[in-house]
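Take a look at this one chain, the form predicted alone, written out in structure tokens.
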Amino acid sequence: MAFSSLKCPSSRFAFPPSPGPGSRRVAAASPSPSRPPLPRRFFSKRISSRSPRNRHWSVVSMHEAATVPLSPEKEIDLKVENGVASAISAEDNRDLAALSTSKKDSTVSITVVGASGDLAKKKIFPALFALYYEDCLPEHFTIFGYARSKMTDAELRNTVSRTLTCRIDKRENCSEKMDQFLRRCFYHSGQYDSEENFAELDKKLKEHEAGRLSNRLFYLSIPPNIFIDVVKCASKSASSANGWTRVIVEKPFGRDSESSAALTRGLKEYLVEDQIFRIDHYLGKELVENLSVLRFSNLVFEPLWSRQYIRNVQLIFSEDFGTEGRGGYFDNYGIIRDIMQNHLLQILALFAMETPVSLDAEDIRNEKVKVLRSMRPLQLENVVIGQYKSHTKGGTIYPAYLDDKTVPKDSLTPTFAAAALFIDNARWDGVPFLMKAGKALHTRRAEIRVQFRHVPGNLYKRSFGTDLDRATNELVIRVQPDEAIYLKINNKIPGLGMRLDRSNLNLHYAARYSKEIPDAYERLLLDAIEGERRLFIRSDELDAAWALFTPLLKELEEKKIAPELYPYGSRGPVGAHYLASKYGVRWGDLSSEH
């Protein structure tokens, strides 16, 4: 059953319209093919709790319909609006009000394992509250943070309080709605491996969740290494006894094909795949779900996305802030794992898929697996590594990564990366796809880049001379920061002379809409709660991504590959620049707009 209310602008679906003054009733002797389904949404699909795989666990899986049969003659609501009849059936009314009821005598309980974390506080409590104050959290919900640290439900209050902010163009009522919402969190100090500890927090749930139908959902905002440990005690004494329950699991997951593979045996000792939300927060970003509409509703794309007229694909991620104290845990992992292999592999998969038979989650997630495993194998020579160094400008001395006192002097991760991707399938064959993320570059962006081929016989060549890259077509989605859609094309300049320019077709997002854009963990909090998977990360899908990247993440550490350095606050290694052009391609964001 999905909880999205009507007031909730985030909800994917609408409700089937009441009857109104325009209706009449008449008699249907069969079922109609014209009539308006329910929202799959609203019907659970459960799965017996004595299942093998399932023996911890109670589950209600969301995506999918339970089909009620329609009597031989019934009466349905007929609504005839310019000219066109539409049926609603008396059994799809009973069925909606039966929903309504249903929801008032379930309830869902959210748990932040791990909530004394930076993670809890700036992220999932702030997320959690934005979608309470749009409406979008079901009538009766509780919110549990867990942690081992001491704590009383009044300090989490106070803790969570700093961070709770209102939209801009929402702030009425904002103080009530924030002390409304604080009474509905509470806290538990626990062991992440003890079972008695999670039997405390079910007990605590359950005087909560006072008799209704329970759905639980455990957030585990905590390192992977415990992450077997906290689904364990969950499962055996903090699981719902008539509801689902879920558990959304934060990135990295694992360190390799290996480590992921073992991660995932281990999780699904106690769930099922359906049950596991792996989350990869760039997912929920606006602009990155926005890709698909962009190319499957417009006709003028669609057409262009292949080979054929596409030269080459971008995928940047820059941020211009070093590891600021905490390289201790990145230098456990590096830009690659940290980001290549799961915000931009996503991205890239999500690009470059076929389009999928629907919008389920299962059509989508199958065929973003495709391209993961049409991929060719990433070859050290088709990748750049580097590491920021030490640089002083304007009087202001920038640390290098090893002078962080998290960091062992000797390390040899890398704190940037460039490689060139290929995918070798009918649509994508020769198309080199270059990736890029680094920390302590020039600029802090993430975006999409798609520099289109030059055009065959251009008649004003001469225009632009020997640099045909100037006269490129290039489709730009700015993921982040001010994010933006535009378009790169060439026009010539008002006047007497035939003089041209390169000029944006621009779809600037604060320009264009009014409203605040919401942080990509509420979608994805939202979608957990609607049991909606699209967004999250399905097992072979991690499995893909995995078999790409690791061969050449042991080649490097094997061979102990020295990263190349580069200044602080600078556009990174010369030798990204030399890979770039070894395809015959210039990175887009070191063209004169940057």
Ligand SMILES: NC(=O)C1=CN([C@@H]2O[C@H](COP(=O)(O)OP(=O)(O)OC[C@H]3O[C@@H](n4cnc5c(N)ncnc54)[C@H](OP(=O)(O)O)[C@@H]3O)[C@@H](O)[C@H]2O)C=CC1
The other form holds:
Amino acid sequence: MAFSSLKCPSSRFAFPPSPGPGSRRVAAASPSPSRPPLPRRFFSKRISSRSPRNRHWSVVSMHEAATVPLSPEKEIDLKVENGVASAISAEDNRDLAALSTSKKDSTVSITVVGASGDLAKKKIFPALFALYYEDCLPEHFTIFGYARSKMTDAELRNTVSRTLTCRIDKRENCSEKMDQFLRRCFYHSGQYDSEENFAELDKKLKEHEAGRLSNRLFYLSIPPNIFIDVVKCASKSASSANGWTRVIVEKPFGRDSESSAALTRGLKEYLVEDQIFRIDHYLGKELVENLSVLRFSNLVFEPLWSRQYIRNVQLIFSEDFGTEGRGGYFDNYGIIRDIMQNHLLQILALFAMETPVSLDAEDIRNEKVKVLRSMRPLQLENVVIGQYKSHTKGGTIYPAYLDDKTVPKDSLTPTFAAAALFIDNARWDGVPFLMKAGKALHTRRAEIRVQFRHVPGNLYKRSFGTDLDRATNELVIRVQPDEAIYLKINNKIPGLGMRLDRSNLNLHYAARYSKEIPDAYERLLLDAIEGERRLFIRSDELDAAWALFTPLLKELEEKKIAPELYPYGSRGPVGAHYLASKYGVRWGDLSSEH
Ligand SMILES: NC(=O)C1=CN([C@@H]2O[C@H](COP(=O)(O)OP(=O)(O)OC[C@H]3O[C@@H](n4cnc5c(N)ncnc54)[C@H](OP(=O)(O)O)[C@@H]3O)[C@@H](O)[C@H]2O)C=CC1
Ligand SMILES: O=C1O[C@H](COP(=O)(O)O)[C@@H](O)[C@H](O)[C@H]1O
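Let's compare: the form predicted alone is above, so bring in the form predicted together with the named molecule.
Let's see the whole complex now, leading with the same chain.
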């Protein structure tokens, strides 16, 4: 199967890329004076100037050096050898051309490190299968699971097969596709800090790559304390000798500014920034991807996107289950680090950033960093924390957070937090951005709510009364479940009288689009394979995010602030309402007609 015949959407970006990423990539690939040389040869990036032919750049980039026809007057070739970027000579170019005569000559090897774990089984293998089913994976690919657990290939396949689903339901031959997919999955058992074990993996990968140009993706689905060991061994013993090597890193990226910086330093001893794909799976969610489209491609929204028209913005995450089974991990992090500092803050940055120069990853990430750096560090008086307690309902006893055996009996770790954040720039001066995240609440939901100011004057005072803010427009972007975008408007109730109500202009995805929405991990894995970095977190974004939260986290811990208890399955601590009302805000999700 050739790429031209892929069912996979061939251009996932509606607009051509900006002409500029080349220069930035050069900078990223160049070594800083203090960076030690890369342990192996990281080879070749090709950067094209804008031309009609690279309109489908995401597909082109899937094979980078292997797929782009040589055209010296239009393209800059870069060779990155021992960390040093230099132009490729004509002779090199001929070698490269020979090496890359056809895309059939390249292959992608995906190694899931921590393949025996929960995330690998629950998300990564199913996402890879979905990509395979959609013909989004290249013709030549191999998937390796790597972990310490002893397992044969057959055992891995058996385990993986239990989690694969034919999500794309109306298609036939799903079980045949599953068999084909599983035949391309293999397993290698090894230690995470053994270069020797990674060299064995390298040998096996080479056998599968069969002399083709090899591109390698490592997905670190492991606890963060072993990230550096793995990156060291993989880069020394199992990185690609002639194609790209990329590493997807799962959160948490540290616990605070210092540990995050240390992790980044550790990773950068073996990788350059461009090879590091820090994943935040909320950025791969359909409605989060759509945020920029909604805002920047609709005249009815973009001019309203500022303090002039927006009264407050709410970012809400809630789960109707507790931390059961993950208490050990969670207790070390808490809800602020688990959800707010990453998922909700990333959404906020996308929501509030200025218009980027283009849709290029660096342009978008530059704007996100700017807005994050314009934010006021969080203060204790603008934060409420909570922890769920046991609750009995309908004869069922729901456990308290502290009932988890892996959680210390006196833990003060918050399972709920609400916060008011502010962006001190011209666009958002004075507008509260309210965040709320909690476990074991009454519902599962993630949404963005934008409450607009009231229309000046009070023409309809007989209908609205004096509380004009009750009758403002509200835009709701429901990320999950049941994806939707709806706008609350004031409307005349049909009839001879003049009575108003609030009704929704509703874009309900299930009703509007027949296609099933891909899982966030599918989009992100495909992006990493294609080298598209837009939805991954750059290190300066991460620094800015930690700078906002670190002082607060330290203060909470040093002062041993006790969380307000709330019953399992409730709407959370009352303190969250007081916090919102301090800024004249009502949580939109708690109103009677949300
Ligand atoms: N699970 C989830 O829903 C989510 C997970 N994440 C992150 O993804 C990563 C993987 O998550 P998950 O699969 O749940 O993690 P697991 O705890 O299941 O760990 C994955 C694998 O890593 C190995 N491992 C576990 N603990 C240790 C240890 N202390 N030392 C060495 N190896 C260890 C085990 O493999 P073996 O013993 O076979 O070597 C295990 O199967 C983590 O960083 C997590 O924070 C992020 C978002 C959601
Ligand atoms: O990263 C995390 O996300 C999940 C929620 O993800 P979702 O896609 O199911 O909404 C959360 O449960 C977990 O605590 C957190 O680590």
